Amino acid sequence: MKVTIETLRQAKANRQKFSVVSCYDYTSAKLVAAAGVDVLLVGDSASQFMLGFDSTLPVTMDFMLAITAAVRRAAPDLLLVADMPYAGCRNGTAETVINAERFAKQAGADIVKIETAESDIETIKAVISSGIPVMPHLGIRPQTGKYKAEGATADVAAEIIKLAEQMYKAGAEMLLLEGTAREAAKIITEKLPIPVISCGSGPDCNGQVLILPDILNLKDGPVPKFSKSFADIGKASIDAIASYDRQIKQGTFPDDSHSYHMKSGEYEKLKRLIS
């Protein structure tokens, strides 16, 4: 059964949690879907984890469209969130609307995530007015380059809560809170009727999202404070590739059972033809 925004609204109404995974390609998305996850988010963190950049900023619209479409092909029944990259919204409202429509029409996204400050409200309204559902991204906004937890003081928490309410009134269908103090995230989740997803914003939100490289421990260095690795697939992958390398160098792979063969009698015929 197709997971929709309404599915998540009903889950919230019934006090049921839902899971979100950020991944970037067809193969990974197939695995995530098979695991029973509800929502796939194609994050602009692909800039770091697929392309090797040190921030999300360099990733292009065309690249994000291509990988979002790939994830959609892998999981047609899951809710698909497309992450608007910096390149897709840096030149004003009109361009942002056009690019949001591209995600829906070309890549099959169900909803577009846009990093949002108070100055972006009119842009959010314009995208929603065009018929594209929007999930504003509040709290830590990686596209600004500020990786610092938000809402630790009452004044800042109140600002985030106010902005969340403004986004809901503007027509936002969902919210994502990144690196926001648990207390503020809890208030937002309880005040608003729309689903709220936590990315490092505590357990009181309706859904939780982590990137697949953290879940599987596929990346270098420690995971963030709010994240967790649920298996060491990175080490298992290195061990498997090292075994492959070793067997090739030892001459034990490939063997006869991993080879194709000519039909019976054809090898003798070939030898006569080339002699």
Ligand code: KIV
The other form holds:
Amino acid sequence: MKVTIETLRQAKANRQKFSVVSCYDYTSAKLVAAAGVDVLLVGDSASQFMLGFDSTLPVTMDFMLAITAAVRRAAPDLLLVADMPYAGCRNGTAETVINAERFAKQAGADIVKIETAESDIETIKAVISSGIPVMPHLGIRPQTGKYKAEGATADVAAEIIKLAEQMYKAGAEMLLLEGTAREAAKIITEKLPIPVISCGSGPDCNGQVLILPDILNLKDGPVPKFSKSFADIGKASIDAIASYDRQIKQGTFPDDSHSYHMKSGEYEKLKRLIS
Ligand code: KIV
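Beyond the form predicted alone, can we have the form predicted together with the ligand?
Everything in the complex follows now, all chains and molecules, and the chain you saw is the first one.
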């Protein structure tokens, strides 16, 4: 059955949690879909984990479109969230609207996530008026370069709660809260009727998102405090590739069972032809 925004609204109404994974390619998205996850996010963290940059800023709109379309091909029935990269929204509202439409039309995205401050409300409204559902991303916004947890004081928590309400009133269909104090995230989740997704904002939100490199432990170094690795596929991958390398060097792979052969009698014919 197709997962839609309405499916997640129902889940919220029934107090059922849902899972979201941020991943960046066809093969990984197939695995995530087979695991029963509800929502796929193609995050601009692809900038670091696919392209090796040290922030989310350099990834281009064209690259995000190509990988979002690949993830859609892998999972036609899941809700697909496209992440608006900095390059797609840095030139103002008109260009942000065009790029949101490209995500929907060219890549098959159901909803576009946009990192949002109070000054972006008009842009959010314009994208929504163009018919593209929006998921504002509040709290830590990696595109600003600031990674400090948000909402630790009453004043800042009150600002995030106010912004979340403004986004809902502007027509946001869902919200993502990154690195926001659990207490503030809980208040937002309870106040608003739309699904709220936590990325390191505590267990009280309706859904949770992690990036696939954390879930599988594919990165160098530890995962952040709020995240968790559920298997060590990084180590298992290195072991498998080392085994491949060893067998080639030992001459045990490939053997005849991995080879194609000429039809009967053709080898003798070939030898006569080339002699
Ligand atoms: O870029 C990304 O993958 C994200 C998630 C971590 C929420 O924005």
